[in-house]
Every structure is written in C-alpha cells, then in structure tokens.
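Consider the single chain below, provided in structure tokens and representing the form predicted alone.
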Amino acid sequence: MSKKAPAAAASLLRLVVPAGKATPTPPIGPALGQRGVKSMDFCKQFNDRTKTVEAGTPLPVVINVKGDRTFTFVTKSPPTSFFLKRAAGIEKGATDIGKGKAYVGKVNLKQVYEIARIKQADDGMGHLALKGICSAVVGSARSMGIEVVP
C-alpha cells in the first residue's frame, strides 16, 4: 500500500513591504514562491488593503501560509525608526553615535507621544503603557543619535 503523503506544514512569514508597491519580485517572490503560494495574488491583495496609507510607507507583514498553499496576512504599523525619520526631517540616522558626537536631527516630547500612539495599536502592543511604549521611543531615537527634547 502506497503510503499517504504528510500534509506541508504551516509557516509563518514575516516581510517589510512598501506599502501600494508590492511587486513579485525580491523578496516577496521568492519566500512564497517556495512555500507554493503565488506572489502575484499576494501583491494584489495587499496593494489593495494598503491603498489607503502613503504610497512607500515600509509597513511590516506577517504572512500565515497554510498547508494547502493558501495564507493569510496582517499588515502592522510601520517601523518606529520611520516614523522617527520622518518626524526628526532626516534620511537615515546616525553612524556614529555617543558622548560628545553631533545629533543628526531633533524630536520634540510631542512627536514621541504621537508615535508611541500609533505603535500602540499594533498588535501585541495594547497591553503595554503609554509611558513605557513612549520610553522605547526615545531609546531608539537615542540609538539613531536623533536628539529627543522637552
């Protein structure tokens, strides 16, 4: 008797897409292409659900691929170090950083609470303090040498 073969597991996928750009090429073709799902009926799906948010935006994605090659996908918040970078006007944060080097940019108590907001919403995130989310905030404008100010 010919033995039955063992369904393919589920896996578990995570991607930062440009939000309205996903194309099947690197890297999102490739990880599902060898998971057997179609990145083209990926990309469609999620420059559809994305149509709303700036065009670009890097918005992180957890793909749930399932055994019989079908998935699901939650589309979080964008990077803290975005919104960061985009708050603080610069393009990319310091690469050198500590006691007496030079912040590359300035964000104000304001724009650290507001980002701290919109990180709240995202899954996993919403038991957690507003003042705590507000402390990781300012740690990673600190590590990104961007100056945070009252």
Contents of the next structure:
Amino acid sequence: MSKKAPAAAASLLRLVVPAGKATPTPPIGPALGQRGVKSMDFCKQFNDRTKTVEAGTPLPVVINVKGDRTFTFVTKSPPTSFFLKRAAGIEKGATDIGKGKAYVGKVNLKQVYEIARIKQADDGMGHLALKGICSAVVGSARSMGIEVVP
Amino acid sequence: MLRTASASALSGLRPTSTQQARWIQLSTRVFSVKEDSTAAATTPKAKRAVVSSAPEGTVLKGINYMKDGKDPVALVDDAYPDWLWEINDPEIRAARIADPMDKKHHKEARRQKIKADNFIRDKKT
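Show the form predicted together with the partner chain, please, the one above being the form predicted alone.
Then the entire complex follows, led off by the chain already shown.
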C-alpha cells in the first residue's frame, strides 16, 4: 500500500477482493475506514462493476483515495496463481517444490497462452511482449509445483 | 566509452561479465542476413518436434472467469506462435545458460558464486 504525496495527499490501496462479494470487515472495512472512505460505498460500486464476473473470483483492485475522501478504483485480472490452479484442477499449490519433489498439477502450453492473453489486457501489461508474459506464467507455475507440459 | 569495432576484432573475446557481453553486443556491427523468403515459402513447415497434449478442439478448462463467457477451445498447434513451444524447452534453456554472450549465463554464474560464497561463510561459524 504505497502513498503518493501530491497536493491533495492521495493514497493508493491495493486489495484482492472476491468479485460480487465485498464488505467483510477484516480485509476491506478497516483498510478503507482508515482513509476515511465509507466501505459500503466502495462495496456497492465494486459489486456493481464486477457483476459480469463469476462470483467469488479474486480480483486485485487498486483504490486511489484522494485528499477529499473521494475515491476511484481500477480492477485488474485475477492473479495468475488463481488461473493456474483452476487450469490444473487443484485447490492449493504445492507446499514444497524442487528437484525430486512431485508436481501437484499439470498445465499445458495452450492454457498458458490463453492465461497470458487475459493478463495482457491489463493496464500495466500493454507494453510487454506476449512471449514475456507467457514466460512469467510458466515461472509462476514452476514456483507453485505445477508442471508445464506442451 | 563505446568504440565501434569490427566484428572480427572482437570475435575472439570471451566476456567475463554481463556488462562486457552487452558492450560487445552493442559495439559490433553485424548486418543481419535475411533468410531467402522464397525458400521459406516453398519448403513446408518443419515438422514440429513438440506436439501439444491438448489437440485441436480440447476445451481449455479454468481460463474463463466471466459469467457469460466460456472456456477457450484449443486451436491447431500451428495456429499458436512458434516461440510458445520453446519457452518451456529445457534444452534451449541449457543452451542459453552455456552461451557466454547470453544474459542468462551470467545470471546463473552470479547465482552460483553467491551460493559458494555463502557456503564458505556459513562454514566458518
């Protein structure tokens, strides 16, 4: 959670919120409340915007709270690990990875490609080559104990 | 201090660091040889060594996360870019690590050196 310091002391808040389900006190309530934002307002707007997304999908959100307590937010695509777990059909990533340790799931390169395409649509990724994003997805899979097969 | 030098003058050098490798890369002028385009058009696409485990028509599960959407369907192997089949190839990765002009080589060398130094340092305590 970084703080910017322009004239109106805006602050950035990064959260991961399940689509369509907002306002639980622990994650969102205090984080927003500290910055003087009514969490109900954010939750209503967020749930509205994420109506088209499958309920419960974790969505990273960047909330920009301006000095006068108004806010804007941007939603991004779900985390790569979320996609990989679904694609491999597993609930959790590996507890332990490395040589000689078993993989917990398998994913093929075409799935990696599709995941990378979704990721590329994000704001911050527009300048990256699709090949680079694919490599990043493969790297994530490797660190989760998911085998990438052609 | 970038001096342009002919490729032949520098061809014998073995870079000892990423910085050096980069300098050599930048300062050697090489004219890329364009592949004969007619040859590429007439020869059939090389038989791909890697065949996908998801043949055309397989539903790629878990990708779609929109309510209205559906999981994408796999296309023919050839419809995907060539580099896709190479990104997970262990031989290519090993070749890059062995190549002293490649950044990966120096990264790996650096990693191993740090590991060795740490090992020695830990031994002392």
